[in-house]
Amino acid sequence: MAERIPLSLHVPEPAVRPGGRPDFQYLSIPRAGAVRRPPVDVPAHEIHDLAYSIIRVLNREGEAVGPWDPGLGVEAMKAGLRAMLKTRAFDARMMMAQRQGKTSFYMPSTGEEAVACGFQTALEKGDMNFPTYRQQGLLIAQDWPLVDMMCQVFSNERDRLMGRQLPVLYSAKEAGFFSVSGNLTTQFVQAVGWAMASAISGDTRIAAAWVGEGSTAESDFHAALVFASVYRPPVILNVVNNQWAISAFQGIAGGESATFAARAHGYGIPSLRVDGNDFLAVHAASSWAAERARRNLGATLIEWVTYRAGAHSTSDDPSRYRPKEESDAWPLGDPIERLKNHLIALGAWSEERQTQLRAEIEDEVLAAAREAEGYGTLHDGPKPSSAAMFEGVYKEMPRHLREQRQEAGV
């Protein structure tokens, strides 16, 4: 009888740890413009190859090339550049506020700005995003008031959520921004259900679900894909692959053996894999998926290949699990620099105008921060009334809560 070889368990490990040389050899990047653009009514099985490539528009020379070039006008691109710069400046100001003790917690989106800001350009009023805690760009790209967002982060008297949510878990129904959940992936199922309701009622609005690559390991992700496959609701299923789920690299969630876009194949859902640091590619792929949804062709899953350039949150120190130089070595570059370079190549922008715009935005963000701080911060100034904890749940407050509120004297 042949001797049996002892079994062993495979535990994925990142290619490099702190002190090592950054290594992105696992990421195969095609040249810009090389990936085909199929018609929006293409059957899912005919575009399986697109889940294993990366849709790119901007090349290294700053030119927009290939079939996915959306042909965006200069003013639209300038608006996108401004939205990304404002998102980054907002993040920097709120990170500083946390270090100063003005809020307890913050989560930046540094390096990922093109995903949210570019995606929002494909939506219409009435559509609904079901975001995670790193899609603040969806609001900022709509020129949502920064003061409103900051008041939520500070949990002050102007906090529209009255202190009930962790900082950065925004909610703005008017902006098509569903309340962010701190529980991972719950919003994926909710987005599919919302889209089903839109279809059932004969509406024209579509939904967009958001998760990070690590959250695709949650059961809610697969439950959402089952319903999206069976009922074909008008929903875009976004997976933001920023390479790291806190300290767990993307291989732990299954990215070592297949792409996250490929997870849609088993459900018969069309999927794309897109350069998330290319604003034009983000706009083009988002518009393609939105058109499918509006034409009643069902769901599309998009994997956005990007990189979390900063810490996961103010509670995280990425230097403990990845090389400090890794963000600089990311092969898809900085989304702001890439769009800026494209505008310069067109003769519609300059380094001087970039510097001026950045300064204007930083002044705008600083002014908003000062106004928001005037309404209170974590430790100073007015807070939401403690009576708010009894409100907003029941249409008619039950007796036991009325009694508790009376006992509390609020």
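Numbering follows the first chain given and starts at 1. This structure is a prediction, so every number in the text was calculated from the model and none was measured. Rigid core (definition): largest C-alpha set, two forms, superposition within 1.5 Å. What changes on going to the form predicted in complex with the partner chain:
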Second form
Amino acid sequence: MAERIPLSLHVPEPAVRPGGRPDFQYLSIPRAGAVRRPPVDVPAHEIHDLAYSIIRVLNREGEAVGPWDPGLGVEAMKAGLRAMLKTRAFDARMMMAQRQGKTSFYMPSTGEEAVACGFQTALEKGDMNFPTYRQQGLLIAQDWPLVDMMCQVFSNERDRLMGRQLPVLYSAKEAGFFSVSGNLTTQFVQAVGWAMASAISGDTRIAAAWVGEGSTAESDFHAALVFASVYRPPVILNVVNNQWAISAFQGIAGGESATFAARAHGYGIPSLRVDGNDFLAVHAASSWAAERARRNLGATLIEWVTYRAGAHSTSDDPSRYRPKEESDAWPLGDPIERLKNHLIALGAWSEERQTQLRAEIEDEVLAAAREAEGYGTLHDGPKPSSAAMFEGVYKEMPRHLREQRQEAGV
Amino acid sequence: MPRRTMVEAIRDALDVMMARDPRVVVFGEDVGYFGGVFRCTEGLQRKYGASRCFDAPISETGIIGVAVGMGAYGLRPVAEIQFADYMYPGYDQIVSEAARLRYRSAGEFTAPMVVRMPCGGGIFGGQTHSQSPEALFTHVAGLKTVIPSNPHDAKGLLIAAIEDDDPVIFLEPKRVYNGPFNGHHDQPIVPWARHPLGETPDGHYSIPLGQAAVRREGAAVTVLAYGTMVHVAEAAAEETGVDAEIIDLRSLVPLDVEAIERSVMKTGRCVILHEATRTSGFGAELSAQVQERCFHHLEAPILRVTGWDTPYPHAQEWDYFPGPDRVGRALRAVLED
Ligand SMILES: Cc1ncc(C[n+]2csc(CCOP(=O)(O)OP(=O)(O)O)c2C)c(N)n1
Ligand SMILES: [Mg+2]
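Structure of the form predicted in complex with the partner chain (previous: the form predicted on its own):
To see the whole picture, the full complex is given below, headed by that same chain.
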């Protein structure tokens, strides 16, 4: 009889906690340009290695190198830089507005701007994103009016969602931006359904699903993968791995045992793992996956390797669970700095122009905030109507709601 | 006697039970190192180790499903769902599994477990941080559903829930975590440190599930309430001067029907309060119970004051929340009949 040892439970722990020295040794980072670029019709099983590497284009010298270099023109790169700067300035302004009591809550995307801003460049009008709360860059990269977004954050009289939704849970159909749910991962599978509908209808539009690495634990993620595997609809399955899910490091979502990109392998879905702080790599990988979708080759999963540089939300204090310096030690750097350095290396940009652009954008954001505040903030000024609370529960207001509205006297 | 906030009282109950009973394990999203987004499990991982207090992946069906398995093995899992609004992915595990395991296996397997979840509105949390889903649990045979309104009860009820051999849903009205919020959102809140029900004895004590408490004695009308609405009822009675008897149900299943009967037979009038939406809410069950048991003593129709039948809005929070003015109007109305 073999001897039995007492069992014990494995509970993943991050390498360091507050007070410790930041340590990203768990992340092995290949040189920029090192990962091959297969043709878009490659069978999933021939690119399993791509789920365990990291596709990168921008190297430390600010050069674009390797087969994934999309050869993007200078103007397109400047537009990307502008979108990322604007997203960062927007977040900073809204964080401040929350601290000033102008709204209840906010969630920044600081440090992850390249993912949404870069991804949007691969989509066309008519395509549909099913975003999480941290993809404001999808809207900003399309020059969606900041005032409109701010009015939602302030829940004011001009809020297109009539004050009903928590700040940042935008909805903008015209911008291909599906109504964001507060319940995690529910929309990941809905994106698959939208893409199936496009295929059923013989349409040419594609969908993009979004989820954080922590939320891949939800069953809806796995349901999405099985449907995407079975019906091969035109959908891009985005997993934003920003290393943290509130206070839980990526190991609590299973990141110790396999990459999030590798989740696709069991379903036979082609999968890429990409440097999410490299605007050019984001653009290139998104375009690769979008082309697969448009050519009816089916779904692609992409894990974007990035870092949540800010707090989870205005209700969170990350210094309680991770070292304060961790963000500065993040080995993939800052997405804005990296694209800026590339443009400078090309001779198309300078520090002075960067400073000037940042100032211009900050002015633009401030002016937008002033305008939006003029339409009211959560506790001050014009508000959405109280009656709006009873509308839109159903297409036609049923009798019991009419009676309740009357009782409420609104 | 030591005073605790409701958060501290819950943490203390977990601490007391983890110290007494090695079968008690505590887990949920952000529950381990961080101590929970509302801090209810702070310090427990350090004290009892990571195999007894740990972070769970973001999967409510996983959290509740593994709790069923642990309970069946013989542990006493206490799972936290970060907000009641996020329990739906785990609902099948609660309804089809935890609630029925004893029955379908003829007692061979059971699921002694507690699922804690903050519920209720009042924090500008919008539709996904404000819901009161108690009726979705009380409707399920095999579950017990508990909802304290203050630190003293929270500790005693949570200990009783952990010691209970059946699955217990433990709803925590988050708006009263730090003080007895009475619906007057424009007034500063009294901290639990200055409220008699902030007094929570140290060590072990339990409050049996299924015993209501009379919060205020009165002769004119019985008010049935639980959670935050107990404090709203107190404010309304105070402000209207109506001689209301306020019953804090504390446990919805099992329900203290004797306490309800006793009071309504005395007052002949009844107003029922909850934050949850009205249609098929727990108030409908209470109203039916009162009608069935006290019909001949009733002098006026039973009234309900509840959340409106809409999703919980963000900006219109105080139009939605059934505050002391609405409750006060109902108290007056029920006396006019
Ligand atoms: C079903 C559900 N469970 C729990 C939550 C609470 N919650 C909100 S965000 C979050 C962390 C998500 O982390 P991740 O998926 O990594 O996304 P990130 O915030 O990093 O962008 C949690 C647990 C929720 N909103 N919905
Ligand atoms: Mg994350």
